[in-house]
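One chain is shown next in structure tokens, namely the form predicted on its own.
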Amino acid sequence: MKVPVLYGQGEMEGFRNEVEYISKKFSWNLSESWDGMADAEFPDTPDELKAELLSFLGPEEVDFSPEERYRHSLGKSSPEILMAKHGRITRIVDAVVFPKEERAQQILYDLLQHGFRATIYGGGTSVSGSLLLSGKEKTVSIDTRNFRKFIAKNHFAIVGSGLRGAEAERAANSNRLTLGNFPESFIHSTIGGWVATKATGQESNYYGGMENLTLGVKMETSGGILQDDLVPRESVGIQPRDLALGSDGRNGLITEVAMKTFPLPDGRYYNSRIYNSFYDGITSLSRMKIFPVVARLSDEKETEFALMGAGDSAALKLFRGYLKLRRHSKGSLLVIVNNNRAVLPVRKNSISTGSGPAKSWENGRYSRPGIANILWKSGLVPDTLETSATWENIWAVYAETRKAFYSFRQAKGFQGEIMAHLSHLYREGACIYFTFIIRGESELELLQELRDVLIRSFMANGGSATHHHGKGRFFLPYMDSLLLKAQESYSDPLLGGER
């Protein structure tokens, strides 16, 4: 059985030129080495198994098939697809459930009772580990496609769990309003997938992550439903929304999201400039007194890239001779769009790059897994990890990092590169966001060791584990085991599958 494993599989492949610059640098041979599909074989539910499911499950609300069942267990992290590759996924799930709304707390209770453990699946975008499965429960995943409404009201909107980003935007866009939200996986992920990794976008300089953007949620539980009132604000005890935020699904199935809502801005203004170095962007960026919409300011190594693989068009020659002239095309580039009037950073030690910069970064932002895809098909192995930092900190995070990066190369004798952007900014700090490459022997224990380095790193500088991704199975390591505990205690019984 062939199963596409890559983000997109294909549609989003148009980085040539920026995969050719990364092989000249490199002198590193891409020639397509791997179709990006995964050889999977695994037995079919049990004829017990599928008669159990269906005594209280209509054949409309089940999928037994191998494919189906195979994509409900894994997300689009790095391990995840290099596990798939080498065969290394050992266990699915034993059945798909799509309820509706109205069967849903139902369907939990007669899970439960039948002794079923169940995963939840929104988009199938997570990188946190959170859908793989071990051990030997009876394991079904439960798909929140058919969860679809929308409901603008005034200020906030009812928005179903199972609504993709692209979707609810375009929703809420119809009512000339706007939710703020904009990660990278607009397009894939779903609203109910925002809430529990405790997601946060693009634009959240100005929207918030979604602990801003949620104001309630319905949660059905193997027990009950969990519903928030839809009030502004509430001080009694802990309330569902609590317990959705970065619960990865663990404590209830999330139906339903009140999210606010905002004005469709009246219109977009783009900005961008090069500073000498990443610590003068940095220095920038921490003394600006209003942060800008998106604010997005690559390393040196992330903007060569970005500049010297864009192609060889007539105007790309001259704005990279432009930068040679200025003696800038070794720099540091941030782009800026903000709503409605234009912010300029603090100018210092940086020249003007106009706003084409800011505008082809917006207009493929959605796109950039095309890249990876590549990549993956040529040998090679992308990553990313994220993590936050005050601004005391960030510039250890950022140079111990790449520090630990180099060090493990050397010792380990592979080949790869690492690059890094700053973004999502708070008053207090910001998001660091590091991308590598790497390619070596035994390329997922190679990964494994080389995320754990760079993630205990990013501790012991002063960092967090991540920023936006949620806990999955990946980050638990890095837990503390007070907090894990208590976390635990609020679980769903029948939701999780294995910790």
Ligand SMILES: Cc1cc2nc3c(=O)[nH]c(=O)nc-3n(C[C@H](O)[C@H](O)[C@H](O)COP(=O)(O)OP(=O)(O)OC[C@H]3O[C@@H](n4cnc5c(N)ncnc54)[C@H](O)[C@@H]3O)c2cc1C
Contents of the next structure:
Amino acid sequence: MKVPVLYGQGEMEGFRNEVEYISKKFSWNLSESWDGMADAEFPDTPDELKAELLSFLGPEEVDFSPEERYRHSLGKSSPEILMAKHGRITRIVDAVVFPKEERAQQILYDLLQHGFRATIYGGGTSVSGSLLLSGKEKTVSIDTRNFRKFIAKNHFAIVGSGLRGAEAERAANSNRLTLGNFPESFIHSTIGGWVATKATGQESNYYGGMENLTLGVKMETSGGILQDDLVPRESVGIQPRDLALGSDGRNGLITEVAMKTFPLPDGRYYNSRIYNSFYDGITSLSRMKIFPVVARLSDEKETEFALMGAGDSAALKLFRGYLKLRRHSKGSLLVIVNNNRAVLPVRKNSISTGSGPAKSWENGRYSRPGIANILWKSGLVPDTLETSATWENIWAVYAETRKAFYSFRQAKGFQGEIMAHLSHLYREGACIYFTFIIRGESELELLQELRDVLIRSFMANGGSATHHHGKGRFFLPYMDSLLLKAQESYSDPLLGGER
Ligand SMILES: Cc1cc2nc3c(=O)[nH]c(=O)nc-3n(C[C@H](O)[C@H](O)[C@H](O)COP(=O)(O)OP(=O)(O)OC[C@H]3O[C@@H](n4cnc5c(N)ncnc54)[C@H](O)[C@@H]3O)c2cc1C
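Given the form predicted on its own, corresponding form predicted together with the named molecule:
Shown next: the complete complex, the earlier chain at its head.
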């Protein structure tokens, strides 16, 4: 059985110009060597296990097909894609369960009584390894696709956890509202997944992350329902909301989320500048008193790919001519998008490059992962890691992590490049988002070692292990053991522990 494993495979294959530029620049031959499919041969669910599940589930509530079971047993991170490519996914769930809200509580209870473990699956876009299985116990995946309500209230909405971001936002827009969370995975990720990973979107400078946008949750556990009061704020110690945010599906099944809503903006304003260097750009951002809704500053290498790889239209040629004339062919591109009014960034050490680059960024904001799909199919390994650091530490985190990448490349002798951008700005600091592409022997082991080198570099220089990708299985080794123990003490007997 063949199963597609790339993010949005089949619908996201754009940005060929950028890919061609990358291939020319590094003399990488990009002929297709992999179709993005995994060979997934797994035995059928044993008859006795099927019978056991069907003793308390209706046939329409459960799927035993190997394809669905496989799809529900991994996310979209690069290590997981490589595991799938090389047949290294060794364990998949025994069944996928699709509860309706009114049955969720009973189903969780029954699963626990019958000695099952369970994972929860929203849109499957996890990049932290949180959907991978390791334990030997009988395990099902609970798919949230039937939790689909959207009820607009006064300045908030009750949103079914199984709605995908784009579906929920469409429902909000039909009421002239926005939910304000726009992760790059917006089309495929779900509201429940956003809460469980404490996700944050591209407009977080204004709206904040899920910790700011979530008023409350309704969460089913194997022991009963936890639900926040629908109030603007309360002071009752740890609330259901706090147990749900960043829980990785281990504390309960979130069925609905009370999310804040905001009026749709009256207008969007676009702007861009090229700074002499990434360093100058960072200095300018750190001095801004009010951050625009989106501010994304690319380092010199990412800027080069964005500007030089965008194609060869007459307009682009003219634009490049202008950059040459202004002696800014190389530099660091800042794109800015703001609601309702224009925002002017600090001008020192930079030139204006108009609204074009910001509009072009916005046009590709959800389809850009398509670049990765072409690279994957060409035998390269694209990956991303992100961190956050205070303004004091941010340059060291950036510079030392690049250094660590190139030292590791030299030591191991593989092909590879790394680039970064700054996004998600805070008064105290920002998120640095690294993208890297490698090609080498034993690619899974190589990638795992490299990721460890980079994450350790973040932490050694004052950064976090991750800013928004969630803790999952991959980031556990970097967590304080006391903190992990405290977090695990809240986990549900059905959903937590080894599985
Ligand atoms: C191309 C790409 C771009 C991305 N961009 C961003 C970004 O800009 N910002 C960002 O923050 N993240 C981003 N991510 C990461 C990912 O999209 C987020 O972590 C997202 O919130 C996961 O949502 P999901 O519905 O896909 O959850 P899943 O992948 O299905 O699950 C993720 C975790 O949440 C748990 N979970 C899911 N639903 C529920 C529920 N209803 N109740 C309890 N637990 C649940 C699962 O058990 C699992 O542990 C990106 C990922 C990809 C592949």
